[in-house]
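Here you get one chain, nothing else, as structure tokens; it is the form predicted on its own.
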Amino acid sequence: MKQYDVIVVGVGSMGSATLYDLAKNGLKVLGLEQFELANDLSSHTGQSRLIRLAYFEHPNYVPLLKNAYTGWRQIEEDADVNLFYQTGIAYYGKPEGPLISGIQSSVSKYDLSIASIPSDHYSPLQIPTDYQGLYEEVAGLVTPEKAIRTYAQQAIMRGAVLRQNEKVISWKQETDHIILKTDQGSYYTEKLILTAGPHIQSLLPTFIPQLTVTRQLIGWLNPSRWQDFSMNEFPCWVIEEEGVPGIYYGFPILPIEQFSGPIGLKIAYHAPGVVIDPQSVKEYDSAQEAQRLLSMSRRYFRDQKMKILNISSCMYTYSSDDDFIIDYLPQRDEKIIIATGFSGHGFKFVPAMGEILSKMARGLSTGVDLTFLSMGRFRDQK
């Protein structure tokens, strides 16, 4: 049985960054991924993800985001690749709504830079005149699949062992070590980090905080004038519609010479989707989802002739309050670390989370306040 300082189960977004940081700091580490890297059976696919500093969800996330921004630049330098593209983000919504008021709260608390823009600032959009517009210049997008592969490659180059298509069957904590059994072998480790996304509950069948896994669908449209939506002309965008939960969001058209994946204008609706079992994902009605996205595009884009080019899906793993869960598993002598509930707004935090989980495994201070993400907030949950 091979022995490691730390084993990371689930080498997706957070897992790959954690593997990298542990290897970078000289630990003997193993990453176990039950599928192939950057697979579509997890929560991290979709070609592009938003990254923003003026966080409307809660100002508590801003210090983590500042660390993440530094981390994105560091991994880009280490690997000599581009992962973060500063396109800016335009936000629109009622001034009193959660989106605009939440952004203003973070801006005020951390003295962030944000600009007001008129509703007609971007000509391809048709925004209601009573919506407030804000523009965040330092925001943009990151490329999830490329980021995961980059982190994994850099981890391996620093001595990490990565085993794909190997599923964990069970684990057991002994006095001074943990035994992990997979469908291909067994391993010893001193510390265990679980970052298995929607599959984490199969590893923790008695896990108390309630987690909900949903299917999220995204689409790519075919506009009449592609040049109007090029990455140099059009920003990422977020729209909060009055009376509708969640947000609509999207990206400029990404140049095919820099980005793999679907072509076209990507749009999506961020709100809990259909609850699913991650162990048996079923087919979905793509035509129905296409109609929802097209209906949204008719309301907020001047081009009324756009059609769907492609529909794709991934899984979100929600905690009961939509905030992340980062903590040591209770009554395990700080040997087992869990990181879950990231879905919907987690990918932008990847570098910061990799560093945090690595420090927790090494018994070091994380340097940031994670109280609001601890399991303690679920004490009354049964």
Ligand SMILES: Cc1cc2nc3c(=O)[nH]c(=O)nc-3n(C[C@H](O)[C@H](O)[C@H](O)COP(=O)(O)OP(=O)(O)OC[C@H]3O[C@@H](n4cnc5c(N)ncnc54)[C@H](O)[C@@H]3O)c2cc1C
Given for the second form:
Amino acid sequence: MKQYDVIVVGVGSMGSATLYDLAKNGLKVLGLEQFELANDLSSHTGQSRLIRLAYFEHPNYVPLLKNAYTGWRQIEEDADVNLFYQTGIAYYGKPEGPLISGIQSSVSKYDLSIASIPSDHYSPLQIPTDYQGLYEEVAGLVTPEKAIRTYAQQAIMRGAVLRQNEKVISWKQETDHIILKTDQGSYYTEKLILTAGPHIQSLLPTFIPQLTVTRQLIGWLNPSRWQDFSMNEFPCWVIEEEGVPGIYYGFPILPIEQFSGPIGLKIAYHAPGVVIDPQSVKEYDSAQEAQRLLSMSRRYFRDQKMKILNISSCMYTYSSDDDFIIDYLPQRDEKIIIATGFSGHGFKFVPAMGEILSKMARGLSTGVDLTFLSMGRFRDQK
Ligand SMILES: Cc1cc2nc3c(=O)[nH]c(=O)nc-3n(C[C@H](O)[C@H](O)[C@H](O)COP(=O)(O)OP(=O)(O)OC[C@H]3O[C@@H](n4cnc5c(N)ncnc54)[C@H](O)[C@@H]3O)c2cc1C
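Show the same protein again, this time as the form predicted together with this ligand rather than the form predicted on its own.
Below is the whole assembly, all chains and molecules, this chain first.
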């Protein structure tokens, strides 16, 4: 049986960056991925993810985000690729609503830069007149599939072993090592990192905090005037939904030479979708879902003739409080680390998470306060 310093289970968003950081630091590492890299049966497909610093969810995330911004630039430099596009984000919501007031909390606590914009600043959008508009220049989008492939390739170039299409079935901790069984063999490791996204529950039968997996739909629209939505003309945008929880958001039309996947104006809704078993992520009524996305777009875009060109699904893994869960598994001598519960807002943190999980495996201080993401918070709630 092969022996490793660390095995990373799940080479998706968090796992690929973790594998890279461990290899960069000279550890003997193995990454096991049940599917191919950047697969559409997990949480990371769909071409683009928002990245923003003025975090409406909670100011606690801002120090992590500052590290993530540095990390995105670092991996771009290491691999000589573009992964982060600073398009800016326009935000719209009621002044007292969770979006605008949440942004203002992070801005005032960390002295971040944000500008006010009138509701008609971007002419393709029709924004309710009682909404406030804000614009964050340092925000934009990152490219998930390309980032995962980049991290994996850079990890391999630094000595990591990656095995794709190999599923971890079980693991067992012995006195001085951990044994992993996959559908193709067995491996020994000193430390284990579980970054299995929506599939993690099957590897943690006695895991206490509740996780909920939901199906999330993304659509690509066909506007009448594509030129109004190019990356030079139009930013990423986020609009609070009136009267219901959740935000409606989207991206400019991306240049095809730099992005794979569907073409068009990508839109999505950030709020819990239908609770599912991860195996059934592709089982939905696409006509019905297209209609739902289209009716939202009719509320916020002036162009009423848009049609849905393409639709795709992905999964969120919610924790019970929507905050991530980053910790050692209790009573395991700090040998097993979990990173889960990214609750639909984790991708922008990928470089920071890779560094944190790698440091945890190496027994180093992470240098950031992770108390609000620890398992202890669930025990404290009891
Ligand atoms: C539609 C949608 C839009 C989103 N928008 C944003 C956004 O704008 N900004 C943002 O920051 N975040 C966004 N997110 C959230 C973000 O994409 C996720 O938080 C992030 O991808 C979660 O990463 P992960 O590493 O936990 O899971 P994943 O990236 O899914 O990786 C888990 C990997 O583990 C593998 N695996 C699982 N079990 C096993 C096993 N037993 N053996 C081997 N391999 C295994 C899986 O195949 C998978 O590749 C969005 C998510 C979705 C679905």
